[in-house]
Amino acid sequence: MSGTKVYIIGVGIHNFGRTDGVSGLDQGVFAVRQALADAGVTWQDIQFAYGGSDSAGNPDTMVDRLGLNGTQFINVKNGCATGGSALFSAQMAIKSGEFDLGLAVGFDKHPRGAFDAKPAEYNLPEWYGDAGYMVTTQFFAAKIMRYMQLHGISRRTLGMVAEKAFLNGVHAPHAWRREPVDLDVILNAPMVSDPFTKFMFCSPGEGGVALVLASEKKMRELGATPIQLAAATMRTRPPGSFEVFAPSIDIGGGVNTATRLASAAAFDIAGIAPADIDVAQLQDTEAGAEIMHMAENGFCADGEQEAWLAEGRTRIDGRLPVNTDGGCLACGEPIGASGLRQVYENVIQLRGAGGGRQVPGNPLTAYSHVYGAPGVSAVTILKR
């Protein structure tokens, strides 16, 4: 779809992790105020907002804190892809030519423990929950075991994904886990669901992220640094795909997925190929997700991840740095904020402000991918 170009001109973030005494809404408001200041605009300048939260209240209620000025504010809830879906919606509002300045925000504050999904919420029978597959740790473990068998991925490679995440998180001020963890410790830690140890899963957490979006006209008027949102797509699952909470898989199925559809559409809109991407943030709810999503997003073939990790190609100084702030493994996953954190990190990288985690070589393109149940993917591509 052609239309007005869209730019990200302001970013804000509330640290991820656990923040006692501060509500999810408080964290979202913090991020919004930071993003407005970064863009050099006020809340009164914002023409519209899309906000996402899974369990911390309706984002539109933050107008009580930001200002009661009648700005239209639409709530978004779309699983782990909530943040990406809010951003997709916001960019469409500007791309259509209807608005010049808007906001995408996401926040959450989850209790400790695994997410407590209910079968009925996903159109599944009660037996599915009774069998334990609504517990995402068990589902993801079953899915990666199948993938490892099909494509020759070792458990050590899963450990290397986690090791990289914690190394990168050391240099990300907003990350929850900011200490490196030795590979042997990761591999020999208590098992949660085979083949995953406790260090190979992310944790539900807290945090908030906000992005200020502008048309090209408004971006130039404000004199902002031009980080273009070259593509933003989201897709649901196609027939035969093997997605979160799938009760079965077709024989020969699993080839096409929501992620493959969203990724292909994003590259087509941006007019570039996977080889043109300089830095990428991929959904890593657990270490296996990053492995599978490397292939689903077109960066390598199934099975090539074993060599990629062994050769360090996804490290900060590698061929394609992946999850430069530690991803979900180091930052945790507050559902409403997680996808927007990826885009925040990419803006920081394209600005050259990543500090100890900065990708070398003056990156010009950045990719983000967020994935949620029951098979929803959102992809963004940024250009400088």
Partner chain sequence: MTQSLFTTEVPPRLIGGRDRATGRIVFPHPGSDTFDAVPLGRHGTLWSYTVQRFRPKTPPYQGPADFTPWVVAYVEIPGEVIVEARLVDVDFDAITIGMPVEFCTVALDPSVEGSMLLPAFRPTAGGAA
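Now show me the form predicted in complex with its partner chain, since the one above was the form predicted alone.
Nothing else is written out below except the one chain.
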């Protein structure tokens, strides 16, 4: 890895879920102030910022709230990879030697219900929307339906992913859903898009996350706990992938994904292997995504998830705890903030500050992964 090492020295979060009367931008500002205080720096010290939001306004307008000191502030809008892209850009600014101290911030505030995408935004014909196909849940359901058949994954295993998410969310102060839900209730709830019931999907929501990044020199100067951002990658889709809003797929397709590319690149940059990871946050917009992403990110072979879940290997006390704050299922998905929430949670875990959801055994490495339309993925690896 060329350039200086990059460290995350401060983190802040505004509670996810619904916060009536507080704009998405103000949730972002809240997170920034918390992250600055956590790092022991002030807004005046910050040399640059990258901010991401999908539908809650221009992030750079928050300089009104933070102080008009002329700081460079670049807005990022990159679908579900918005947060990951802001973080990628911020670490590049430090690695290049241009700056020593900066900020990555993401926030959002979506209306209730499913995302309402328009065909034209995805280069699709109007009839596709008329037909009722601009519905993201159809893709996730069809993708796992085939995966279950090919690799022997049961519906019960999908239910166990959701059960674990809600159990973990109980101990995460920033989570939206903080009540456990019985496996039978999850499995027998109304079906939304087969094989998923309503408890197996996350909802669009609200929230804000901020991370303060520093060069190695600055980190030492401030005496911060060194949590290194060992890799941050973002990739778009390869040929033959199966993505959200796909009117057709290549024969033999659906195997290669943007996730596989982003993951392989991140492990290469960090110089470690999936078996070296102690805790992981994997995109779980629904219960099937977590299952498939375990394999796409290299943590297990296709089909092994059935045994992994049955043996509790992804629970807090398992071999590879996954989505320790309840993930998207318990936290909801404010697009601009969601990927940064995963990194926030990993920093908390590496600091040993997870409270009731703390992964035991002093985790040293942490992995995060987001995926979204139209086939984008962002991965980070942290080391302590």
